[in-house]
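Next comes just one chain, in C-alpha cells: the form predicted on its own.
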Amino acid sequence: MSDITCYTHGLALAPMAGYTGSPFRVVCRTLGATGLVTEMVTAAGISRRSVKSIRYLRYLPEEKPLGVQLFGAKPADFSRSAELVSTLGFSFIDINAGCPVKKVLSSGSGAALLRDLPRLFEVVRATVAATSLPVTVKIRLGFSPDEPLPEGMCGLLCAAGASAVTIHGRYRSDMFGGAVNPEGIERLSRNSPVPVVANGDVKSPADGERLLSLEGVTGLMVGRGALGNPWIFRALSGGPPKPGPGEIRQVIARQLELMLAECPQPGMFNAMRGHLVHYLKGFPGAACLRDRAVRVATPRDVLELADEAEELIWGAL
C-alpha cells in the first residue's frame, strides 16, 4: 500500500483529543492499524508557531505513514500550516470539518464548516495549494437532519482539490450519541470520484463489515471502538477479537513506556489514567480497579493494576 492507500483503503484510527497521541498510535498500529492520524492541531496554532501546538506534531518513526489533521477557519491559517508540516515527514493532510464540540463550533471551525461550504471548499483549496501531500476531508452527514450535506458533497471536495474523505456517520447535532446512520454515509459515498472512509460506531468485525458494504466506501475508521480494546485492529484484519494471557499487561506497560519517554511525570498520569479507565472493563472485577485507576501517581501503581487485571481474568482458568 502508499502511504496515502494506508489510510483510505485500511484501517485507520480516528484521531481523539486527549487519547489518540503518539503511544496510543504506535500501540494500535503494532495490532493491525493501517492509517494514523495527529489529534486535531489548531492551523492557526501552527501558522504562528505556536510552541502548545508544535507538540501535537511529535511522533515515532513506527507510525509512519501519519497524517496530521488541521482544524480552524481561515484559509489562510491553513496555508501557512500546510507549508510548515510538509517538512515535517507526514503523508497527507486532514481537514477536520467535524468535530462537533462547542468551543471549537465557536471559532467557526469543525462541523460549523458545513454550514458555511464555501468556506470549506476555500480552506481545502487553500492547504492545496500549499503543499505536495495529499489532503483530506473529515466531514458529518450535515449539521442536522434539517440541514445535511448535499449528495454531491465528495465530488464538490474533490473538485476543491481533496483526495479523500471520511465520513463520520452522524450530524453534528447528534453529537457522539445516537447510531450511526449507514444510509447517511451511503447517500454521500455513493458514486464518490474519491476513496471514502466510513467511520462511527465500530465496535466489532460486524461492525466493520457493514461500513465496509456501502457503495462507494474504501476503508474503514475506528474511533472510540479502539478506546481500551486496540486488538479491535486484529480482529477486523481476521485475527483474534480478544487479548490473550498477558496481553492487556505488555500493551498496557508497552504504552506506559512510550508516554514516559513523551511526557515527563507527573502530567502524563492524566492522559494514563483516562487509557486505563477503558482497559479495565468487561470483567468480573474491573470495577474495582477503575476506582483506582483514576488515581494512579507512579509506573507501579500502573503496573500493578494490569497484574490484577490479568489475575483476575486468566487466574482462576
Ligand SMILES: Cc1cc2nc3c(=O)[nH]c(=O)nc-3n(C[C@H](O)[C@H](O)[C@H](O)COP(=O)(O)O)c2cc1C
Given for the second form:
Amino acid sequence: MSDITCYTHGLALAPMAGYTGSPFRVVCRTLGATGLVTEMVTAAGISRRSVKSIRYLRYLPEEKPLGVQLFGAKPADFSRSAELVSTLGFSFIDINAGCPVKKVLSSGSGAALLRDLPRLFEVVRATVAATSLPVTVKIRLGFSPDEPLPEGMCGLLCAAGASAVTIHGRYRSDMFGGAVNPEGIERLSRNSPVPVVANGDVKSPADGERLLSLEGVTGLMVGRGALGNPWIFRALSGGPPKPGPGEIRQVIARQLELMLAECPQPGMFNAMRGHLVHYLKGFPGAACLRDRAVRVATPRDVLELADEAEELIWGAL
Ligand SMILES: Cc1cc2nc3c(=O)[nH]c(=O)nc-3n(C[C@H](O)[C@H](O)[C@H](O)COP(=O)(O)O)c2cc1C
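Take the protein just shown as the form predicted on its own and give its structure as the form predicted together with the named molecule.
Every chain and every other molecule in the complex is listed next, the one we just looked at coming first.
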C-alpha cells in the first residue's frame, strides 16, 4: 500500500482532539490501524509558528505514514501552514470541514465551511498549491438535514484538487449524537471520482462491513469505537475481537510509557484518565475501577488499576 492508500483504502483511526495524540496513535497502529492522522491543529497557529500549535505536530517514526489535519477559515493560513508541515515528514494534509463545536464555527472554521462552499474550495486550492503532498478533506453530510451537501460534492472537492474525502455520516446539527446515516454517506460517495473513507459508529466488524459495502466507499475510519478498544482494528482485520489475558495491562502500560515520554507530568494524567475510563468498561467490578481512574496521579496508580482489571477479568494471572 502507498502512504496515502494506507489512509484511503484501509482502517483509519479518526482524529479525536484530546485522545488521539501520538501515544494512542502508536497503540492503534500496533493493533492494525493503517491510517493515522493528527488531531486538528490550527492553520493560523502554525502560520504564526506558535509553539503551542507546533507541539501537536510531534510524532514517532512508527506512526508513519501519518497525515496532519489542519483547521481554519483563511486560505492564506492554509497555504502558509501547508508549506511548513510539508517539510516535516507527513504523508498527506487533511482539511477539517466537519468540527461542529461553536467556538470553531464562530471563526468560520470546521463545519462552518460546509455552509460556505466557495470558501472551502478556495481553502482546498490554496493548500494544494502550497504542497506536493496529497490533500484530503473531512466533511459531514451537510450543516443540517435542511442544508445537505450537493450530491456531486466529492467531484467538486476533486476539481479543487482534493485527493480523497472522508465522510462522517452525520450533519453538523447532529453534533456527535444519533445513529450514523449510511444512505447519506452513499448519496455523496456513489459518484465520487476520488477515494472515500466512511466514518461513523463503527464498533464491530459488522458495522465496518455495512459502511464498506456502500457504493464508492474505499476505506473505513473508526472514532469512539477505538477508545478503550484499540483491538477493534485487529477485529476489523479478521483477528480476535477481544483482548486476551494480559493485553489490557500491556496496552495501558505501553500508552502510559509513551504519554510519560511525551507530556510533562502532571498534565499528562488528565489525558490518561480520559483513556482509562474507556479501558475500564464491560467487566464485573469495572465501575469501581473507573471511580478510581478519575483520580490517578502517579504511574503506579495507573498500573495498579490495569493489574486489578486483569485480575477481575481473568482471575490471578
Ligand atoms: C472527543 C472528540 C474529538 C474529536 N476531534 C476531532 C478532530 O480533531 N478532527 C476531526 O476531524 N474530527 C474530530 N472528531 C470527530 C471524529 O473524528 C469522528 O468523525 C466522529 O467521532 C464520528 O466517528 P465515530 O462515530 O466513529 O466516533 C472528534 C470526535 C470526538 C468524540
